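Presented below, as structure tokens, is a lone chain in the form predicted on its own.
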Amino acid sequence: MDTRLPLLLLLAGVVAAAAPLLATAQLSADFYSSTCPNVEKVVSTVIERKFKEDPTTSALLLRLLFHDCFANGCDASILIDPLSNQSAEKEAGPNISVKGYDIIDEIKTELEKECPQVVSCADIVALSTRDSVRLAGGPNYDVPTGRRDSLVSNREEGDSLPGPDIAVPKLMAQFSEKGFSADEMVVLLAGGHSIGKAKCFFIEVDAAPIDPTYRSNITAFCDGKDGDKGAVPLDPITPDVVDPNYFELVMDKKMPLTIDRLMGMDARTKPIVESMGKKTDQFDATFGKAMTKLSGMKVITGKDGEIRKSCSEFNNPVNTDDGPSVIRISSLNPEEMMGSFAPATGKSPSAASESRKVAPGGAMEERMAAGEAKTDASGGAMAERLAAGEAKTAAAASEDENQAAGDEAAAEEEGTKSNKKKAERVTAEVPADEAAPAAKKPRAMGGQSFSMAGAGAGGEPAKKSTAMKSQSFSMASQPQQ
């Protein structure tokens, strides 16, 4: 198996009825109150830095987060660094090109300095998260703590995120198990997809009904001067602001990426966008109140796992050679944590896709191509082609013609077709430099039993964009960062 896939969507979404995979209940909001009360200040002091420094961090710690909850919960596992031998949960190929673990070991090093192994990496990440999308204008939701850091960093449970051009249905039976009801998923998918950029590579203009205008308009940007590595932004009315321009958007067909046009088009997700795009004055509370939800996914507290002293090592790791995860001694049982693993195998690089038709989908790159560092000049380019081909170009497909493509594309996923494509996109992402094959990498094991655009100046909150109506998708009149 190789585990240089596709890099996955941040789909901040997730969908009905798990619920003992939330451990909400166990967490509090003074949890640090005598042990570390400055933690919170300490927190979104550098955030507050780091947004005006960059915008863009917002939807940089939203993917980090999702990746890191949706893989096997809100434990900080993505942040192990491998070892030479050992792989890790940052390894897997959806998270190759996750960033912000940067700021997550800035605040660890100043929280080190206050209250030493008290506050867990686990829970910087999930207070982090919450006042990045506070600064991008989102709303100020409760994250209580009381985390603990996982003892384990598996690369497989990485690989099993979903991709942008998966299925509604299969999108919707993979997040129940987590225990999120529809609405929930198409609220954080679009406050997750308000934020951030695609890269063209993972663009498929023809997987789903699109504007033929906006079509037009990111096939001509994807097909110029960057090609594949071009970023296209997810909303390019306002690209760094958490609002809910989303809804209106996926109605009107004018997304980039596969799975948010079929939200649009399923019987089963197409009346909530609907609804939720005429109430957009409770999209804040809504929202947050799902961002809380997913930030308590299937914690560790009490006295399992641990309080790291430094996010991307365990504190006492010791090697083992018997499976290709990092991992410590504990509770568990041995069987749940040593499963047997398949060898990573390495594949040459393909050639890049010569057709938007047959654009590799695969996996999104910036948080949904979140990751980018800067706005750079792509998206502001993207923005400004949108803005001057913007035409009010209706040819809207067919109720049944739009059900009939949404059913295709998710007969396509499950179709050896499908899977030549995703193998082919797999080569495609793997560098040259890491083509070579794999050598099996053994586990590490512990020696300590288990005891989602700009801001204003200063830090300020973004300002809320105004809900849209007939308007075009470009709206010339907005803005690039």
Second form
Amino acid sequence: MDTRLPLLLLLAGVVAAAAPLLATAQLSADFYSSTCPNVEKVVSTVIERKFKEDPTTSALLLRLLFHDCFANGCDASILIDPLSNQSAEKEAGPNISVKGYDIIDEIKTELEKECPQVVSCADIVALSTRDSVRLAGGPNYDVPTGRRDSLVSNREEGDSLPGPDIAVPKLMAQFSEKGFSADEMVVLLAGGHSIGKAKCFFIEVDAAPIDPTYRSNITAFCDGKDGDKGAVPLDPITPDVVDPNYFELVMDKKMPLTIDRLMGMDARTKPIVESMGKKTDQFDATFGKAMTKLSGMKVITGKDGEIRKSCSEFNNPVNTDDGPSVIRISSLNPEEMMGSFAPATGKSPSAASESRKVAPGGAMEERMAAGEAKTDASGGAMAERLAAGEAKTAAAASEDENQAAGDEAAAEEEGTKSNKKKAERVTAEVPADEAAPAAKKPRAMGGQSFSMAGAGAGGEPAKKSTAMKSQSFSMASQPQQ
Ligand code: HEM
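Previous: the form predicted on its own; requested now: the form predicted in complex with ligand HEM:
Then the entire complex follows, led off by the chain already shown.
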């Protein structure tokens, strides 16, 4: 064997790990000092007002930033509205329930008045997320600026984002490819999932071990009047505060999303969760550092890309035969979105509520195959539930088909060319085996089957509380927007 090989591999690893840092190095603290000196003030004024009106602002922006940055870099590609003949990252399954675009637009409007076409949308996303995390009680981390906006926005990039029941080794591989260590991955999840909510649609109580009382509460809530559109807090103790509660919640198996519960059970991540849970005083510093790195991932700088005039469209949008007819996803009726997209994912809301109890495929199956899965939470009844889930698939699938057909008809009736074209495009993109899901098992949420059928619908920093109270929690349903 070539004795230089281990050295070369080591060097390759070091270069890969340094990639995001190199990109961050092209950014600077005083990038707008002469071209738009008030940029930070303008951003923080809008964010403080938004946060005062609605503290969930922080969760919306933090998720938006993660989804933009993790899908090919922090380049504002997630903000682009799809055109009638061109899809965009925003339409990808994992992005359908992402919100906060209106907040970025509002800041952009203010900045365009002050210094036209100077501040990039990518910088606005990074700065506004930093401010909203600080207001929610999190760290005030560094966000150097100088990002430029992308000239492309691909739906496929968004589709590659991890789903909530992705297996831990796969998730670690995804983070590692992007230059993040396992510790950084865990702390990003910990901070990110310490605020905000998860819709019942995304929750599978049997896909990983879970606290029995917590399980009953979740199941009772999610089987309630709002069904899959209801949403439960990720951190029931301090749902709007960025704090280190995550670690204890994970170890207690009291988190709604499968991936978070898996973090506390996988042999690679469990020791990290335990160790970080013992050093909560270091959380702000560690999370802040990881956020600076995430916010600087694969940024576009210098003469590349552009500074958009409007964050939701390129400066020179591709002209179509019918003119640049922009479909604004945010203006579509959520029911319409659910229907339009259901065939592509093979999952209807009713199928989703079944999968809350049934966890075929995805991480659980992988772990079972690897002999890693414990049967404690899912118990011996797993096989029975799998069988029950399969029996219900045909009904769920035919519901999907009916819903999709209904939406196409509705789009046509409305006479809006853009809506009709979109319906056509969505149908055209459905692979043959997906278009007839009746013969398939109900799909788990994770991996790339992350479905969007669940899409539905102020100023003082929040107070921290790391004290763990009893696990009773109010599961307010997600307000419709
Ligand atoms: C790495 C794997 C991750 C997966 C699989 C994942 C998945 C999810 C899912 C399924 C939801 C619920 C969405 C909904 O109900 O609409 C969610 C919510 C959220 N995620 Fe993640 N996430 C991950 C990492 C992160 C990271 C790294 C951050 C930020 C640093 C983050 C921030 C958030 C926030 C703030 C929410 C709440 C959003 C809201 O209330 O609207 N997530 N995540």
